[in-house]
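This document starts with one chain, in the form predicted on its own, laid out as structure tokens.
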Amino acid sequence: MRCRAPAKINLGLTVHGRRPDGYHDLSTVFVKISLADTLVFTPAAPGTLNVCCDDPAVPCDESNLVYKAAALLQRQAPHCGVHIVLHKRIPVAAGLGGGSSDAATTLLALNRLWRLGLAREDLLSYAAQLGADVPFFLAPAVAAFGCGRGDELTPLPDPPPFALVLVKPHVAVSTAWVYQQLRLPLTARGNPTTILRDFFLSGNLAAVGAWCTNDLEEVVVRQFPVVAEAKRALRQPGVYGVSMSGSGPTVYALCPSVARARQVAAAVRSAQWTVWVCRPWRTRPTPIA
């Protein structure tokens, strides 16, 4: 079985306070994109499960997190095995989901590799374990907005046609690290994100652009001023808003067009970075079952 796992964005992310579990709350528009890694599942003897990826940078032990997912399932399945090759494309630590899409597509797959019948709330339990990403990738939604530690979805329709450029500095940005120096309270302003929403909802891209708002970015930029670089480099005509995907260091751009997106990634390129032009994720996800 060969199956692709979308990477995603963030269209605003908002921080609201730390939660007494040491996450955070947070409300964000989680967008999946045509950047995608491709992950193949073969059958294999009775309790095996392997793991193998053509990136260096990725862990094929326990650690990773398709292996996480394929052993939580295997449990409720010693008879089966599996043997799971990742190809990936997504950038590692780049704030746009990898690993949390990899996970999802392999509880979606295995369980239908498997024939294992669990319905969408039972591998919602196992994406909790797993991450606070990993939800979103099991919804069948393109687009949803996320609240708490945004594992609390409300989906949302498809967006009108858009593009984006993506640009990633070459440096690596843990998660953990970011929103240990997060200092909070961040200055209160209400909530630009749910503002973001509503536009999201009446198709204004142009507006939600300029609602593109990311409470990690202090953090990230003070730490890494390339991400600052980045962004002002994608501020070019036409483009609707900049901001930077989850916690960083990908930024991106909101274009009216793939003919634009195509316009402005050729004018940031640079070796400083690696760039690309995405659309919203278009294909079905693996089924169910």
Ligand code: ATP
Second form
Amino acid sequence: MRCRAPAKINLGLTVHGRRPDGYHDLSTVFVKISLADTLVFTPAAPGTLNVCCDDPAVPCDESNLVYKAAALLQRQAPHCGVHIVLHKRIPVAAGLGGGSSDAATTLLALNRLWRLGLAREDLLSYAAQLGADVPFFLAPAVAAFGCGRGDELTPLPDPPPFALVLVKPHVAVSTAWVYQQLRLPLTARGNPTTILRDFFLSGNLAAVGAWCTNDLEEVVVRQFPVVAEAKRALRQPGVYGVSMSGSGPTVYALCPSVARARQVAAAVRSAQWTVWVCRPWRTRPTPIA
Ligand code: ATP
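Having looked at the form predicted on its own, could you now put up the form predicted in complex with adenosine-5'-triphosphate?
Complete assembly follows, chain above in first position.
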């Protein structure tokens, strides 16, 4: 069984405060995008669980989120086994949710491969144990408004067509480190991400671009000035907005068309970063069982 696991971007990310469980309360609009990993699942002898990956930066042991997701399900089905090959295309520790997406795809795929018959709600409880972004990747919607840890989700209708230029500077950023550096409370103000969500709902992408601010950006830019440089480079005519995704360091430019995005991508080429052009993820949701 061969499955694709899309990356995500955060259109807007507002941090409201630290929670007693150590996580932060936030608001964000998640959008799945066309940059994706591929996972291949092959049935194996009972009790077998192997993960291998073509990216040496990704561990293949119990710390891999794919392994963790499979182990959770195998606990319920010890008579099942699987070999999993992970073809990594989503850059690691980039703010694009690659590991979380791989984990959600593993839950969906093994539920089918092993004929476990679990409902989406059952899989959601496993997803929540694996990480705050995993439930979003389990949901069939391309876009969702997330609050709480990011796992309280309201699906949003598919956006009108747009394109993105992604720029990933050659630095890796730990999400945990970014949140540790955040000085709270942030300046009191309204919630720009709910305003952005409302423009997203009305299909006004120019206004979405104007409101895509990310509260985590300041911490990342202070440590990695190349992120600010990438943002400056992306601010080109016709671009609706430029912001960082998640905890970075990837930044994106929201563009009205693939043609414009390709021009912007050509103009920002640099040895300091890698550039992709992509679109919102447009595919039928993975069947649940
Ligand atoms: P998050 O914002 O959820 O931390 P991210 O997109 O910034 O996600 P990931 O690419 O998911 O970052 O990787 C974060 C860490 O998780 C890396 O240090 C990596 O070693 C580890 N990891 C575990 N499993 C995976 C996986 N399947 N793919 C990528 N990284 C993984």
